[in-house]
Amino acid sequence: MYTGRFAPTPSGPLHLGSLSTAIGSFLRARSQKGKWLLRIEDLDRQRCSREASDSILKTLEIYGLEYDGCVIYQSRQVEKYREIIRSLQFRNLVYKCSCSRKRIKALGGIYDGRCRNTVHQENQNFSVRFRNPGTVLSFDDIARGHIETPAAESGEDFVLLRSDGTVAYNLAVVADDETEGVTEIVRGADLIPVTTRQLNLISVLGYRTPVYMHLPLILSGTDLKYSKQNHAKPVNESDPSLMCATAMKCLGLILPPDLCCAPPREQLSWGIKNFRIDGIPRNNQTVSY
């Protein structure tokens, strides 16, 4: 059975970009008569808050985005992730790294494997990195076609556990998609660069390989991606019909005139029937609101 998911980080309320991703993944799942799960990726304790999580749940309800089952919170799954790291450690597929972000930035942002064969003192501050075989260099996106990633990026020994003890995104997302039986991942195009890294980890762990679909990014009038880092405005909850119609337009779905002011549930119902992969724009979409 088709199983999709929406997995926001609760570091603030939903903005147009994240709403568009939620709607795109929802419409795809429902058009396939499949399940649509909700996962809150709240591992970063400094950035995430319960207030933001509650705000996201409220917004999804206002917009008629009804998920299946219970909400999964990553912060409650930490022991599962640590067990995976221990299993990789037993297979010599992880190692400790004391390199700073400053050093890696100076390298151009791609880690050079300096600590692969280094023995660290127990009192050192270190992260844990995946000993990446780098065998997966490309993947097929059902909306964008074949995508290749430079070998240096695909094969980078990326962090699984940060030096402050926080489990890293790339490990948690792979583990949760496997546990929840996600068959297709619909997410923003900004995550294309990490896909082959995740596929290398999936291969080593022996997990099922999901299908991928990356949606266009939504840019502001100044060509910045709508994101919390760029101080994107929260979605307008006082006029959800307009915002829902705008998000759907970014996915290539132009509502009939008589539905432009209809409640979001009616708009989404139309969207489920008319959702087409070949109608999704490949280019990023610029919207001001």
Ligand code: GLU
Contents of the next structure:
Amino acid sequence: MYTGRFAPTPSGPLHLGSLSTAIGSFLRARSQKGKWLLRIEDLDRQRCSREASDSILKTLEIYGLEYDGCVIYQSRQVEKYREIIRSLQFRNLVYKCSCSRKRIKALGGIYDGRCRNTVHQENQNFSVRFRNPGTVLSFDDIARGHIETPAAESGEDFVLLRSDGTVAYNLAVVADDETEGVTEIVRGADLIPVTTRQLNLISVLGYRTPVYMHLPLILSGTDLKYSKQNHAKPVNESDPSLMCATAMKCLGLILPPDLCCAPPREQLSWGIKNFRIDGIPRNNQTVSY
Ligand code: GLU
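Here we have the form predicted on its own; I need the corresponding form predicted together with ligand GLU.
Starting with the chain above, the whole complex follows.
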């Protein structure tokens, strides 16, 4: 059965960009008569809050974005991820790294594998990295076609466990999509660059490979990505019908005039019937509100 999901990081309330991702994955799943799951990716305690995840749940309710089953909170299943790291350790597919952020920044942000063969003392502060075989360099996106990522990025030995003990997003996302039986991942285009490295981990873990569809990013009039980082306006402080219509337009769905001011639920039912992959724009969408 088609199984999709929305997996927000609760570092703030939903903004137009994340709402449009939620709507895109919801419409796709429902148009396939599939399931649509909700997972709160709240592993990073510095960035995430209960307040933000509650606000996201409330917004989804206001917009009629009804998910199937219970909400999964990643923070409640840390042991599961640690177990996966242990299994990789057993297979010599991870290693400890004590390189500083400063050093990696100086390398241009892509880690060079310096600690691959270094033995660390127990009391050292270290992160745990994936010994990435780097065999997957490309994937086929159902909306955007064949996408290749530079070998250095696809094959980067990325962090699985940070030095402060936080499990990294790239591991948790792969683990949960497998456990939850997600068949298709519909998410924002900002995650295209990390897809091949996730596929390398999926391959090593012997997980099923999901289908991917990346949705356009929404930029404000000044060309910034709509995100919490640049203080995008939370959508629950705005007119839901207008916001829903705007988010749908960014996905190539132009509502008929009589539905422009209708409640979001009605707009979404029209969207389910009219959702088309080839109607989704490939470029970023600029919106001002
Ligand atoms: N939690 C990620 C985010 O909010 C999305 C993860 C994903 O869809 O793969 O950006």
